[in-house]
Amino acid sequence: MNKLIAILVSLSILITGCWDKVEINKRIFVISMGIDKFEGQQFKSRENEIFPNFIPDRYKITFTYPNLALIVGDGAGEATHKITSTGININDIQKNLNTHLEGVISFDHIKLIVLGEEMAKDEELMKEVLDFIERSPEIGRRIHLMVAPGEAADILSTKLPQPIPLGLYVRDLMNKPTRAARSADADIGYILRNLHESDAAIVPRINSSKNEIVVAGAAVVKNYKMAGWLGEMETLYLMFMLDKVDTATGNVIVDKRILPILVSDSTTKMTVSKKEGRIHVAFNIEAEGSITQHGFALVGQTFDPKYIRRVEKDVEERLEKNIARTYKIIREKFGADLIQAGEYLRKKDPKVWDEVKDNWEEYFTKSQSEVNVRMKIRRVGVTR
């Protein structure tokens, strides 16, 4: 019996192995991926005649990956490789590329996925892409998903002034502690969760010029397709509603003098209730900040509590008005529950949610908002 056990143990050691093992130097580590809708002229081949139900290509995918040979000092050329291919779906393109590329495509280190505008507006394609992202074990939930005006391929073709892959550049840009809140703070995990819970989400907007990348504003996704754009300022005020503002800059006018204000801390508490048959959403915001610039040689003003209170009041009024206007745009123009008021009711007040859930979009588009801001100026620049 002991001999039999010893033989079985020995055999189990000898026959173990990794059946799908791929050496690291044979992997193509994709850093960025751009997904566009493909509507070009389909290549005519013998297969089209043999198989009349042949499905034409629908996607154009662009992959970028680092030139590992150059990094280790054993090669030449550009720091980043780029390859573009078309296909029926992402899996189709990936498998086809693996048949003629030197290595095997891997998404283990992907940092950025960019969707072209026309692709994002196509509900069927958008659902397929979101499903691919959600099911892929290689794509983490902290990865950045963004929408580009025009084609995603153009974004991935941007020549950055620094020799750094685009995905890493965008990751560092979004992780900067001093990043202004004019871009949507939403990674893949946040976007997928909101779409599951509210059928609506915001996706950061990415744009480019010849050698510059700008991440500002947001795409509104409703019912699994892009419904339109939010500008930079609208995105900023939405971030206030969502309690996602760490730092923000703005200007107020006091005594005909323009004062730059830095908001360095902000906390928003949202409450949702039903009053007189309508949904009522209240935002109570407490913020701190500083006056970063004032008039030269004006002594004493910034140390006067009454003057500081006037500045605080101006900030409060401007924020209240602009947040209310942004809420109205979201409610009337898009009818998209980007603030997840419905999810709030489902968790906090399930009795009310049961009353409104079957007609939630109608209730939301007719909802009322209330914004209360309390601002405290804690610092006044640096003086001699």
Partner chain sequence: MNRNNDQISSAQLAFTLAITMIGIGILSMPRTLVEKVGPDALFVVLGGIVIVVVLAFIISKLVTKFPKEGIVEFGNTLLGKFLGTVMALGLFAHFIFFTAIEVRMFGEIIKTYLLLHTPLEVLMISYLLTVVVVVRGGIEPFARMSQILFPIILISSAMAILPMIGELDFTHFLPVFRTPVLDLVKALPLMIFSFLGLELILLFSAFVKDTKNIAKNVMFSAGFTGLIYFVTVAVTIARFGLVETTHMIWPGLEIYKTIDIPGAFIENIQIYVLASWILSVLMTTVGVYYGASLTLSRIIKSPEQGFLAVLMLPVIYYLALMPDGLLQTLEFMDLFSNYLGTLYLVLVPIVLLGMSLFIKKKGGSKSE
Second form
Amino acid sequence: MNKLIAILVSLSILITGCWDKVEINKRIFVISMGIDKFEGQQFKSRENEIFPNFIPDRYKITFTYPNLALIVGDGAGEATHKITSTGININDIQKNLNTHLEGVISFDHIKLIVLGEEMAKDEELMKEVLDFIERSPEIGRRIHLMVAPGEAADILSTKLPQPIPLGLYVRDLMNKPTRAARSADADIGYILRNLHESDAAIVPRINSSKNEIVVAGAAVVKNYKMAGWLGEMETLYLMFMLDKVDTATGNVIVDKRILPILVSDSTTKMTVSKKEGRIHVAFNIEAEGSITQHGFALVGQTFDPKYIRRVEKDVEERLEKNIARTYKIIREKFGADLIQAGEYLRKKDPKVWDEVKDNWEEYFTKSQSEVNVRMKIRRVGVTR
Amino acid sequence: MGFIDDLFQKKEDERYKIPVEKDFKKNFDAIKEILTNCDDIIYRDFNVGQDQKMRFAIIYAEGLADKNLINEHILQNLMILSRMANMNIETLKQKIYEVIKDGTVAVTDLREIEDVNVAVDVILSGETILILDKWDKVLMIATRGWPMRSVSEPSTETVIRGPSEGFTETLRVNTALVRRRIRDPRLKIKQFQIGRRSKTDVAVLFIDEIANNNVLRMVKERLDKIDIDAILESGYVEQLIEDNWRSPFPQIQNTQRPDAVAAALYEGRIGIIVDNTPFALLVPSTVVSLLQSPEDYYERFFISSAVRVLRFIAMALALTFPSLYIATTSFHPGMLPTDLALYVAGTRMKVPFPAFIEAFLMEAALELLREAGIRLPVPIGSTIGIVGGLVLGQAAVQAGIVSPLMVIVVALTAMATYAAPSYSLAASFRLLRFILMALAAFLGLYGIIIGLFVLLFHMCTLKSFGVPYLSPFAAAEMTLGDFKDVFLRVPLHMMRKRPSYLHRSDNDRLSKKTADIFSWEGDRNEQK
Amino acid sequence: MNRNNDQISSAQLAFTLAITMIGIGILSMPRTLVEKVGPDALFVVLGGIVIVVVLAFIISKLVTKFPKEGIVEFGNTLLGKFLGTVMALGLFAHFIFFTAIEVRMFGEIIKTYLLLHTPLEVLMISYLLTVVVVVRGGIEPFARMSQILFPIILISSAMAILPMIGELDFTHFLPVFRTPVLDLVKALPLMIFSFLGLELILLFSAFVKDTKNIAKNVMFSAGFTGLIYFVTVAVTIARFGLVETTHMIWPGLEIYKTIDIPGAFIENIQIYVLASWILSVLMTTVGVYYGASLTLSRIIKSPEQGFLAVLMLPVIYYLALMPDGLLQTLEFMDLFSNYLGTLYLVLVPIVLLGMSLFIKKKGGSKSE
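Any chance you could show the form predicted in complex with its partner chain after that form predicted on its own?
Starting with the chain above, the whole complex follows.
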């Protein structure tokens, strides 16, 4: 008898249950999201007069979700559907969109979040967005957060040459093994961690022309708002400082001949110390590379150790100079501790950190840098 | 020895005993009366001796007894050859019965019977009864012999490497098949009858000193408790002696392969062979033993181990794959990689049902297909497979009722299910799959976990003849040695002991000598 | 042949204890530790392990003095009938609260990560029913389940950590020993309460066949659980850094969000880890719930432990529904572990051991 009751109860639960059940084809998988600041005209409606304590819309958010029919191979049209809406905050917009869309919005597979430049420069909004990302149980920590010059919505409107959702395109672009170091290597996890630990982080820059996407350069975020841009080359040298270079190419001029050097392996050791009242940051870089091109019919030169040493020296000098310049820009223009020197001190030299931590920004802007590069050219291709 | 003798003590026949009397006529009539209206019983009375004064009769069941044998070795001897004997010789007269028994009937097995009821029983088993004049016993002559299926390859449990002999419907042939593999006097075959009316022969096989006495006692006790009118198949015995009838899991292994029975006996398990069926029972059995195939031991250990691992994966798939499909598609699409999730969503776009209904329909269709395929004659059976599998599947996908991925899931699950060497285990998995599917449709992944958790609990409570069903995983004293034959099948020379969870006195399987010198590489003899 | 019911080996006892100790706490432990002591969290873990192993030794010393007896029985012998019963009732309450908190926390976590819209009540009832089914089975199936599930949970979680190893940054543990020693000591109880569940030896020892091996196995069990905690804390902090670890409610779970295995069949490893975590918490709750029902059945000397377990279900369900939200649940949890936890994990065993030594001496002098 007891069993019968138990079975009946569980059956009734079974039949009435399924609260969370949403079929996969009834979900709208937001793949990329663009967040812009909204300062347009407030819509004066009758209800706003009834409820005078309304909060004005602050965000303009663009969601793109894939055209599923196209993915399976039957159907035509755009690779993604796009929907834009304004609202007070992201959750508000998400709820608003429920009146527009037949499916349930899901962030499970979001791959790219693009912030508009104006939005990123607003501390209040930036904090809200970052918290939304961190707090959401759905959004993973390996997705990409990027800043776009201009409007994020424009980026999401880009028509890519292949019919593939933008978010997936960017994911593949960022994850390929030969990714150029000119785009900042930073996913959301990294950005959040650095913002927590050092109050400064770089966010990759995404740019678009008519049907092209470029991820290069970076935005500097300091004190939870965007402070400015780093160009492609600056980003590259910053990546050298952060020991995040997998491959990079550079050109040197030796004997008036332009040689492309492929840096294939580079490790950076950063040491921070305090000397004579100033912070002293030293980068020791060891890099390996190869010559991928040399002059035609110049047999033997690449087999000459002295010549190779000259090439190496030239690379070293160029790198040292350029990195030092980049460092100067970072500390003077932004005053942002992007290289996590403060964190280094806190961990390795807590005594010094206790002295400087209160005026850390000042110390950092006045800090000195020293760059030592050891370049080794290991390979010269298959001709002598 | 005493233990076994005690255990298998002959019980007194509870029926009213009808003693055989000295009067020929009385005995003859008594049997005839019991077997009245049994038209397949042949009575043949005849006179014996020079002067034809002695009256004998033989009674047998037609079709069960070997007629040739009766004609040539009983009737001919008694009726024709005996005339040459001089019946007047005094000694012969007194010892007529001894003479007939020891000198005349040229048949291997003879027995004296004092009870008419017993005589009837043996007639119905195919033996011949010889009634002699003025003797208070009747003579049973072993004449069993009926047309039977010859030993052939079993239809289930086929192997590539290994003997292709399978059990037949005749108990004696089956025990012989086992005995051929175990020429040890300690292989005991104890035989008795179960079934008030059917009187089916049941033989319990075990190797003394290897088999565990507790299990043996349990087997005997439970068999003794069976009081049923008829045993038609070993399935009757299985269901009547298993530990927990509520469990979906088979707690007794059945096999058609004599080598599997022999291997089990060597492991210390006990075999039960029932007459009239080619399926022998093996107790105690565990999940692991149900997932082993005799072939595992015949092939080299690399491939066997790989197949074992594959089989465990197949079982996990068979149990959970459709429910995981439901959980991922209708509850947690985040579990899938993005590209796959989008693809699944795309293929399901036109599907009018929720994933649970879709999965349920397809799984039910598969079960239907399987059932239909078994019932139909072989040539049509394959047609059903093609019609059901290809045409129906294809049509369902094209019509958009079912997503192509669902078809893949169902097909994979079906394949995984039939990778189990034990049909009964696979059958129980098929059933449990549906329950897990319902739970997944209710609570997603959490439902599946709850289901598996309760299932595991059930398996943990289950015992097969005192041995935990999940041995060796959950034994009180875990021994590493027992795991040599679970996920992997280690090389034979490393399996020196029998599985410890069966607890027995003689535990050595492979002598240390063989194990120690086991590297035939660089064998000196080779160099010569 | 395991024919006798209600008997387990001391190795099985070790498994049941380990799987009971690892439960809710492991998910939030890195956060609470970092909040208190910053980069020195690992030393607190180590200190906690040492203390708990010693505690395990004390408790097993106590129970080995009374083979085949649980705390209810030897509590009565040592404390006298009245005090013994009061102590046992307290223990019962301790287990009941423990179960209720586990159930509630479980519901909250599942609702956050897995089933966002399913009512908490449904989650909790289905969970409690599952637990009760197993609790009614008695100690033997529970021990066997621990034996099977513990390696499964351990291996699956360890496998999930593997892809992270390359990206761990152990400089987050620098600087070493800059936290005031007092803070370290203050953080120790926090660590010890992660081992709540260990007090179940007081009950389960009655079932153990080989009493003499209890101490060895239980200490190993506590040590091994400590090791698991150690690895969890180490990996979490090394991955997230100090600040971010303190930002998350359950960093032990969030950590798996940072894994990305491109091209693998599974993407969101977090859900799979959550699945194995559910199994672990189920076992914890079964252990504690079983402890509660066992204590009660021993107190009222009723063999109907399974039936009592069913009767307790509504009480636990009601208790679990009491907190308003996650925040209050966490508060209740702190309160609970501070008082009842200290009492039954630390004080009671030590006092009882002292008493038993004292009484033994007295008894010894009497007889001679």
